[in-house]
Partner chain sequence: MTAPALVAREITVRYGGVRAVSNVTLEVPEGKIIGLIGPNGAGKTTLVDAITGFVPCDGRVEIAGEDVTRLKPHARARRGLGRTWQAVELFDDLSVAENVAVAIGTPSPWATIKELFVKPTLEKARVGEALDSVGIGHLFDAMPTELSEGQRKLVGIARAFAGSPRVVCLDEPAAGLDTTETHELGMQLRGLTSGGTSMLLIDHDIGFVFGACDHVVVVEFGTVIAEGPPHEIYANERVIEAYLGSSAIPTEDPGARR
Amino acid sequence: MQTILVFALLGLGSGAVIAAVALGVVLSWRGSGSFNLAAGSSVMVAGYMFWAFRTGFFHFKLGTWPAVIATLAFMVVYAVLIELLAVRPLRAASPLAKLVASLGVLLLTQALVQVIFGTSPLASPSVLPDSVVVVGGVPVPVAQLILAGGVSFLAAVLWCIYRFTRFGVATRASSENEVAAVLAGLDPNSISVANSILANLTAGAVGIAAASIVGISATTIPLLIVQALAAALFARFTSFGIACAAGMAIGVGESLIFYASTQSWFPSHKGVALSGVQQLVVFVLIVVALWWRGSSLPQRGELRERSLPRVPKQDQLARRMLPIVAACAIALVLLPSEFRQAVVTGLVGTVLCLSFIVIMGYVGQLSVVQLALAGIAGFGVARMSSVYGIGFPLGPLIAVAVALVVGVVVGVSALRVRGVTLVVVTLAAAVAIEKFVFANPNWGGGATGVTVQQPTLFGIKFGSDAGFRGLDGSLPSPVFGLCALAVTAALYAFVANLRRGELGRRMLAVRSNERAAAAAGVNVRALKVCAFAISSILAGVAGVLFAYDFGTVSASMFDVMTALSVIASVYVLGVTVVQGAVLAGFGMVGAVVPLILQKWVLPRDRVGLYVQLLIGAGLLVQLRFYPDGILIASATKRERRRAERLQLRATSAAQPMSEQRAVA
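Atomic structure of the above chain by itself (the form predicted on its own):
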């Protein structure tokens, strides 16, 4: 019992950080009415800046309190920059655009931090005492208790501010009805800036205090947003006290699960406890919170009606497809092996991005789980051959079917939520799948990954090791690339035609207005499940192609940050047009565009970071000038010019007739 108390108290440190990020999520919702996926990045930035000021990284070294003041001042500047670059320009944009903007901030901030400070975790100088106090006969570090008490105090202060001050009343008014707030003389922009500064100061204070307790890492701290969203869900994105308490409880619970993993009764493989149980528990908590309070999540009255990106007509499909297909086929035969590999990776990435086009573009549901579903299919096809001896074509079919089942289960678990709220459950599902499935050697690849047997049919090889080696005579074989090209072209045509069919029109109706679609006879729930099924199949096919393309699968190929980068790429180019999937697929790490940058532009060992940096920065720029996406804006201009030409022709044709009537 005493040991359990020790681990519970030790979990207060990480719980306090989760609670602080949850407070930032609540503040962001109160101020701007959007989910802030970059809330964890503020804690990360504060930790790194304090470390830099204290250690002399910037060629000058500050004492503890000057470093604290300098860090908090930087957080104010950071908050204003985010407000000016990512929040204020999008006040009239759709909730999806706002959410994607916070994703751009997350990607850009994380990449910048890793470029400047490196990718290795850092140990920060402590601002809290390192002494130990005995609680219930258990020695506990004082820093843990101070951090937990400090975050609780911050939550109480925030509650008082928003409950009793004029600023709090103004924020509540703007949050509940922005139109009425403007009529009352309030400025939503100023209120949003003030809330952003307050959120970043809160995150900055906790980041400084927690840096020496939980460490500074650009890969782990931003992903605390998953646990923080779970806490914020229980708080309905409005209650500081519940968000703080839920965040603390999650941290303590994760610490207790870690203690349980050291016990003999805990599930294990070859003496090693199964990993990812904490993430699985968080996912379950989010599903429970969504089913419990999903239908009553708060909404806001807005100044202007928000709309999702346009869905242009997919016309002249053959004319658009044939040149690309021909160019890829020629490249697969003529180009050297590394470019041939990059083309195949681009084709596989295109199939993955098509799944985002269906679920995000056609239905308006932001799902992060697609890459995880691809990983399930990839690991599935590897296990089918290595463990059960099931090869091609039955193995890939079973693997895609498993991805379909998991995708539908995730979709069903979020049926009570709409629109961007879906990102909460799918983000948690993606993290849980990565940590609990892919990292476990029982059903995933563990740390080493799994080798994939190349496809053969009737003794004929058509994988990457097939006999025909292209003009340079090296692997990978163009045969698999041509097969991937055929599959990609077929799925491209399917998704493009889906938009023009009856099912596609029903999807667009649900995307536009769920209540109106239901009133018109559309079964909204069944259609959402159908959309998840289609996108899951596409993701599963992409996972099988990934496995055959690389010959091995590992957890690092399907991590959450890669999934977020893919989503950002698709949105930048056009989330409602299939051409956006092609360009985003060929821009994925390992595909043609990064390979070109790696060979002639960027440092070879950091190309992934710089690609993420470009995606994050490009996303913010695109949302500022082309909120619907670059390709969608181009399609809109073409449609406008076509309409103007038709109107001009109609006017020219009508003019001689009017002249004839005048003569008569």
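With the form predicted on its own done, generate the form predicted in complex with the partner chain in the same format.
So it's only the chain below, everything else dropped.
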């Protein structure tokens, strides 16, 4: 009993951090209507800055209090910077665009922090006492209590500010009806920046205090956003008190589950306790929260809404595809093995990105779970071949079918939620699948991963170990590359064709206006499930190809940060056109573009970070200047120029000079 209490109290530490991130999420939503995926990153930034001030990283060393003040001052600057770069330019954008912008901030800060401070976690000088007091026989860690008390106090302060000050009333007014607030003379920009400063100061204080408890890590802290979103959902993105309490409860719960996993009754495999139960619980909590607190977020009266990126028609498909396919085929045969491998990875990445084009570009549903579906298929193929001896073609078929089933289940359970809420559900689902399935030694890959047997049919090898080894005679075989190319080209044509046909038209109709689509006879629910199914199949095929391509699968290949990076890069390039999938695929880590960068431009071990940095920054630039995506922006410009030329020619042919001058 006592031990349980101790674990519960220990959980208060991370619970307080989750609560603080949840408060940040609520503040962003109420202040600017943005759904802030980067709320956890603020805690991380504060932790790193405090560490740097205290330890003399910037060549000067500060005492505890000066360092605290310097860090908080930095957080104000950081808040204003983010506001100017990622929030203000998108005031009038759709909620989805705002969310994607916060994704850009998340990727950018996470990469930047690691580039500056290195990738290994740091031990921060502690601010809170690390003593333990014994109350009634129970040892109570003081730091955790202070942290929890401090965050509760901050929540109370925020509540008071919102309740009693004019600023609070203004924020509430503007979050309920921005139009009316503007008419009443309130400036949404100042309200938004003030809320952002409040959020970052809260995050800053907690980042400083918690650094010694949870450790400073760029990989774990930003992802606390998942738990924080669960807490914020319980609070309906409005109540500070509930967000705070729910956040702490999640922290305590996770700690208790950890305690339970040390017990003999806890399910285990070969002496290792079942992993990922915490993440599974958070996912279930989110589903419960949606069911219990209502499936939609409180509506905000927005000024105006810019719609999703345009979806241009796909013309002259074959003519545009053939040269690229031919170039890839030649490259696969001629290039040395390293590049061959990169081309294959790029092709497989393209298939993965195509699944995002369908679900995100055509139907407007941002689903994070696609990479996890690819992982399910990848692990499926690997385990079927290595454990059950089921090889090609049955293994891949079953694997894709499993991914399809899981994808459709996610799609059906997410039918009632749309837009930004879907992101929360699928994000939590992706994390749960990663930790509970992939990292789980029982049915996933555990710490080491699973190897895959290469495909053979009628005794003929056509995997990466096939007989023909290219010009340099080394692995991987171009034969597998050519097979992957054929699959990719077919699926590429399929997704492009989808845009031109009846089904794609209906998808876009649903994306534009669900009500009107229903009135035109479109079964909106069936259509969404159908889109999820198509997208899941694409993801599943990508997963199978990944497994064959790399020869082994491991949890880190399909983790949620990778998924977010892929989504971001597809979005930057053009989430509504198939060409965007190709470029994003070839830009994935392990594919051609990063390989070239790491060979000639960047330090070898940092390529992933720099690519992420580029994607994050690119996202902010793209959302600001090319809301439709970079590819579409350039295509539009070209189209317009051509249209102008045509018109010019038409008018000059049709009209005599004098008339033309009159028209001009």
